[in-house]
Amino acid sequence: MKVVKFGGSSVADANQLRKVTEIIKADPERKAIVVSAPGKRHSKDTKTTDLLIALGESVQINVKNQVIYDQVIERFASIIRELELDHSILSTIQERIDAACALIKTDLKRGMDSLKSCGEDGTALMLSAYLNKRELESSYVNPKDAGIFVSDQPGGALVLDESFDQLYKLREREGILVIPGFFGYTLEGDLVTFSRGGSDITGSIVAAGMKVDLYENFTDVDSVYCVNPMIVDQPKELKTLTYREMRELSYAGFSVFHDEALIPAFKEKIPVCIKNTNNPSGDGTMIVAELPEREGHVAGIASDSGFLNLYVSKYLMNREVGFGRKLLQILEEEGISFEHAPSGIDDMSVIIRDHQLPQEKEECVKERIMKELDVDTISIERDMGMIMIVGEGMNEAIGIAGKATTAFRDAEVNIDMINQGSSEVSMMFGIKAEDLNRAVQSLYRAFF
């Protein structure tokens, strides 16, 4: 038995949904299907979820954008027309969108989550109907009926343990089950979404709950590459990765898979296969628990921009009990989450995603730290990039760091920060964002 997830590009239009149907039809073991919202049909297109968010923001300020509303409805209408599905499906989707828009006016967070979920929900309704039209017994299963229970954290829900026993019961249902990704329900019955890209999370949760043999994640690439193909031409394909390697790579910029999505599958030791909807017969990339056989210790190089470095120094900081806790507590009280916190004897850096600390909040945070912690120096450096070298067994290999720093030198890129910490599978470097591509290309030459 398999759980299969199809991403936004795989369900972007009617033609893609036809391909999805052929993939499902080709393997009777594909029991549960998790779908995203319709994605981009071409490079200049807009994802349905982005349109829904823009629509919600306009409703929030009481100027509902009719142009965007019509665009959203037409995205679904065009698919329904081309697949010759019953018009009542469009009415159901439109009613949900209208209800979510009305909810935004009384409960912004719940309304926005409800509106954002309409993309995935609409895809699931359309695909289930089309499968039945193609004589494949199928049913739409709402996440509440499936038993996907989550914490009450709008836009960042976490699955509750109660879900997994409920999800196991899906095995007993007849036919193919089509489940919208990206959202679940609190125990009180409120709809809450996962973080953006959360359909991957739904797929992994369903796979773990149903205890299937394989979780297939269909996207628009043949496999996972060892480096971003937008930076390096024709990079090496990775046929096998471990869960830990894929999670580290996803966190550090590999957009092919959500970094939180592997955890449920990992706990149940369910292998994951990433495949291409447009080339379903390809091998894809397998993500497994055990270390695969491979040449060298480095599996991949990931990079991402959009970071800042909050730097503080204070003489004899190392003698001051609780300094780090107090610093991080200030960030917590200001609603700021951090990524990394390397420290020295008299100084400490906190790496934060740019959007967590907007410029208008910067002075307030700096003033609090200066006043409450009596630091000697405080500075914030923006436009930072992070590069992560990932591979099982790196901690046992001699010369990885030396090889990496030589590659940075060859690219004439200055390293602002190195952080290996307790991770056995990754090494992180902080540099200026403008130097990212040059550094990645040099690292690729060095390791691959």
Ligand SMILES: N[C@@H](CC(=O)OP(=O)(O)O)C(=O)O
Contents of the next structure:
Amino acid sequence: MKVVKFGGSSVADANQLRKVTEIIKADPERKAIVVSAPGKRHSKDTKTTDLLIALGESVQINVKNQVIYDQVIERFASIIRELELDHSILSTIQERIDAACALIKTDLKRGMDSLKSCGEDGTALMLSAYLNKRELESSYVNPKDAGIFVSDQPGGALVLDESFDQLYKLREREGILVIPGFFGYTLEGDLVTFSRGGSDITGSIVAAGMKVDLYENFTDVDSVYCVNPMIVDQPKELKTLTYREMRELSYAGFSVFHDEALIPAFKEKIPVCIKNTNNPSGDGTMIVAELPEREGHVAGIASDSGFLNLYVSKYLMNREVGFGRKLLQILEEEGISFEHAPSGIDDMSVIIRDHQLPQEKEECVKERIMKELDVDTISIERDMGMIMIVGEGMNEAIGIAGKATTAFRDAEVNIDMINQGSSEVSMMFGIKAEDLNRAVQSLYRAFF
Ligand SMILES: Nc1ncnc2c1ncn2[C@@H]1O[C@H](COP(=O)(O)OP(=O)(O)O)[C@@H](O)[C@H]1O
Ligand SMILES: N[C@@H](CC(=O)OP(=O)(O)O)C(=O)O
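Okay, that one was the form predicted alone. Can I see the form predicted together with this ligand too?
Shown next: the complete complex, the earlier chain at its head.
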């Protein structure tokens, strides 16, 4: 038995949904289908989820944007028209969108999450209807009915353990089950979404709960590549990766699979296969528990921008018990989460995602650190990028750091910070965001 997730690009229009149907038809083991909201049809297009968010933001300030509203409705209407589905599906989708817009006025967070969920919900309604039309017995299964229970963290829900036993029962249901991705319900019955890209998480939760043999994740690339294909042209394909490697790479910038989606599948040891909806006969990439035989020690190189470095120095910091804790506690009290915190004898850096510490909060945080920790210097450097070199085999390999620093030198990129992950599965480099692509290209040449 398999759980299959189709991403936004795979359900972007009627033609893509036809391909999805052929893929489902080709393998009777494909029992539960998790779908995203219609994604980009071409590079300049806008994802339905982004349209819904923009619509919600306009409702918030009491000027509902009719143009965006019409665009959202037309995304669904065009698919319904082309697939010759019953018009009542469009009415259902529209009613849900209207109800979510109304909820925004009384409860902003719940309303926004409800509105965001309309994209995946609409796709699931349309796909299950189309499968039935093509004589593949199927039903739409709402996440509440499936048993996807989550924490009450709007826009960032986490799955609750209660879900898994419920989900196991889905095995007994007749026909193909079409489940909208990206959201679940609190135990009190409120709809809450996962973080962006969260349909991958739904797929993994359903796969773990149903204890299936394989979780297939269909997207728009033939495989996971060792670097982002937008940065290096036709990079090397990865046939196999471990859960740990994929989690590190996803976290550090491989947007092809959500980093939180690895955990449920990993706990149940369910292999994940990333495949291409536009080329379903390709092998794709397998994500498994055991380290595969591979040439070289590095599996992949991920990169991401949007970081800042909060740097503090204080003479004899090494003698001051609790300095690090106090610094991180100030950040905690200000609601700021951090990514890494490398330290030296008399100084410490805290790497933070830009949006966690907006400009307007900067002075207040600096002042607190100055006053409460009596530091000698404090500075915040924005526009930083991070590069993560990942590979399970790296812990026993000699010379990886040397090879990497040579690649940075060859690209004439200055390294601001180096951090060898404690797991020894990864090595991280902090550089200026503007140098990211040049550095990744040079590292690719050095390692692959
Ligand atoms: N290392 C990588 N390997 C493959 N794709 C990657 C990688 N890094 C980033 N990507 C990007 O991820 C995209 C697929 O993810 P996403 O857009 O979320 O797909 P979906 O619409 O299926 O959810 C690819 O088109 C590719 O540009
Ligand atoms: N539609 C949601 C969830 C998702 O997983 O989408 P996609 O499969 O297109 O990455 C988003 O855009 O965040």
